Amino acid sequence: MNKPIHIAVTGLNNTDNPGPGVPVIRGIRESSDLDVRIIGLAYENLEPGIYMPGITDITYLIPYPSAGTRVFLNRILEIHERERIDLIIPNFDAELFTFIKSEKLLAQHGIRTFLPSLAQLEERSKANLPAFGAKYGVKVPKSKEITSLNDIPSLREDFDYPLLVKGKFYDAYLAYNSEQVITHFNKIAAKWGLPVIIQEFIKGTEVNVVALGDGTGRTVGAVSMRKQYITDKGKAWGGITIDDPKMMNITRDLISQTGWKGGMELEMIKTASGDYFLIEINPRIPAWVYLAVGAGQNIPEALVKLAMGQETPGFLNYQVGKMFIRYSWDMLGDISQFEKISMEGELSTGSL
């Protein structure tokens, strides 16, 4: 009888700003194909995830990646020695150039993880997004770093409002003029860092897709979508997936291109002319794959087949039409249960 993979994952804040941990989870517990015990890897002792029912098998508190580097690894390694991890998801983009530098190290110590290299993480950041759209043919918006109020001033000379002020890892709002650009400036940077991003704003519908790469330039998976509600954060509270060959196309084409391996989303824009302009590629697996799990492809699944080094045929095609909507749910628990995650750093599901 085979062990059950021991999979750790991050990402467990199901709120208004959702990480994609649970529904990660939710596709992985979905498979009928694989035996799995849940690790939950959470930054906050409120993180949702850590106390619903069904999601994780046990939860351990971790330190910020800022925490530096040794300080991260040896509580990961920690963690490991006592439940034996096979594989780690990492849910957020602020923690994978950690994962991706420490792949090596993990991988001595038996940990699997299925991430993009370095230069790929690197080639598709928000600040190199004008290459990297020059490299591989991609319409993208125009795009500009500043590291200071004195920038803003002279955005006048590139760029007419509105236009977007984004964050290097996450956030991103829309400006009407440079008072608006000063106060998101300074609401970004103390959050995230320096630089911050200033993108044209381009008019049209936002579209997505959330897809898969083997490594060698196969797409494994792909669906995409179309925001039908969506926060103040820009966060997607309901989509539909929809068929759209051409962004599909270009999907492929850029995984072909590139070799991406791991998960990834494409944020893209479709003017009213039917150009189609990426404006973000996120590289990881986004919070609304539970949709694509739906529509007929398990992308999470996949992804643990891919890492454990199972075959793992590509999907053809998904169910068109299909629609998610997220909702509140008052989830009641014991103060015992949040006094173990704060005091011993854990809390297994038979506290729940």
The other form holds:
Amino acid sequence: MNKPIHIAVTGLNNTDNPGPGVPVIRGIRESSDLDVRIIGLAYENLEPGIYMPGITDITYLIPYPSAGTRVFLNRILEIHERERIDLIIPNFDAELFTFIKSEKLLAQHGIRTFLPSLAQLEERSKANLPAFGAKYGVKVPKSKEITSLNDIPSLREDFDYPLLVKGKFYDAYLAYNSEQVITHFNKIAAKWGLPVIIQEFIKGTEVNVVALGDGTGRTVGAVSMRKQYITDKGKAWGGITIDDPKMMNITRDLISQTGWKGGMELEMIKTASGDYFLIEINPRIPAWVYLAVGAGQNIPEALVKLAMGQETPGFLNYQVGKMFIRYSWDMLGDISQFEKISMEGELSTGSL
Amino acid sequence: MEVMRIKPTIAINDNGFLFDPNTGESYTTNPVAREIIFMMKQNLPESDIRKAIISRYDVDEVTLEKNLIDFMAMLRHYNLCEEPGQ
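Right, and the form predicted together with its partner chain of this protein, after the form predicted alone?
Following is the full complex, with the preceding chain placed first.
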């Protein structure tokens, strides 16, 4: 009998700004082909995924990558010594750089990843999106990086209001005048650092695709979704799978041209005239991936198989009209669990 | 006169619930709208649709004409139909 695959997963923050960890784990656990042990990696001791039954087998606290690569990796390797991690699936944009840079080192310790290259990561960053659009023939909104409040008055020369003010990793706010840009700039710069990205506002419907590339240009899976209910943080609280051949073509074409490796999310705006503007590429699986699983494409499972070198035929279709609706649920716990994760930095599901 | 066609991808059930798989939008229709859409899906000419509605409902031609124009404009607005020849 084969040994179970030990998979470490981050992004257990199943909050109103959800990380993809819990839905990724749900997809993996639903696989009939994979025997797995799930090791949760959490940054905060109140990430709901730590306490949710049936999600992780054990969860460890890890330091933020901003604590330094050495500190971060030492903790990962310490956990590896205890757990024999076969594969890590990072689910935060902010940690990807560290994991990609450490790919070889992790591989030397027998830990696999399935991530885009550093060049692929950089190329699709928000700041580089205009060049990305020009290189691959995709329409993108006009955007500009700013690093100081002094750059704001001159925005009138290049942009019409309203415009979007975006953080380099997360957060986007609509601003109707320069005063609002200043407010959003300060808020975003304090949280995510500089630069802050100013982006042209394109009016239309936001449509998204979750996709998986195998690194050779092949699209293993792709499912498109329209957000039906959006939170004040701009996150999908409800969504539905749609049949949009044009978006699928754009996705497959981008994966083919870039040779993308790993999960990705394309965020696009479809205008009333039927044009598609690429507003963002997230270089990881999005938090709504469980919709794709339910629609017939278990993308987390396929990612694990690709990472483990198993044969992974591509998905050919998916169910259109499949919906998801998030909900909040008061889960009860005990102070002893909180104590264990806080004091010892780990909590196993067996102790729940 | 050729009638506009409901896009072939649009699904409508017996309850009058309409789903556009291309956009993910859904719509509810009243019984008369549902009948008209069913007839449009069968590619019936507009004259036949008018006759069918007048024979089944207590409506004069002018009122039907006005309402039908509004309804077609709404279908066009929501991008649910194709113009003849498309």
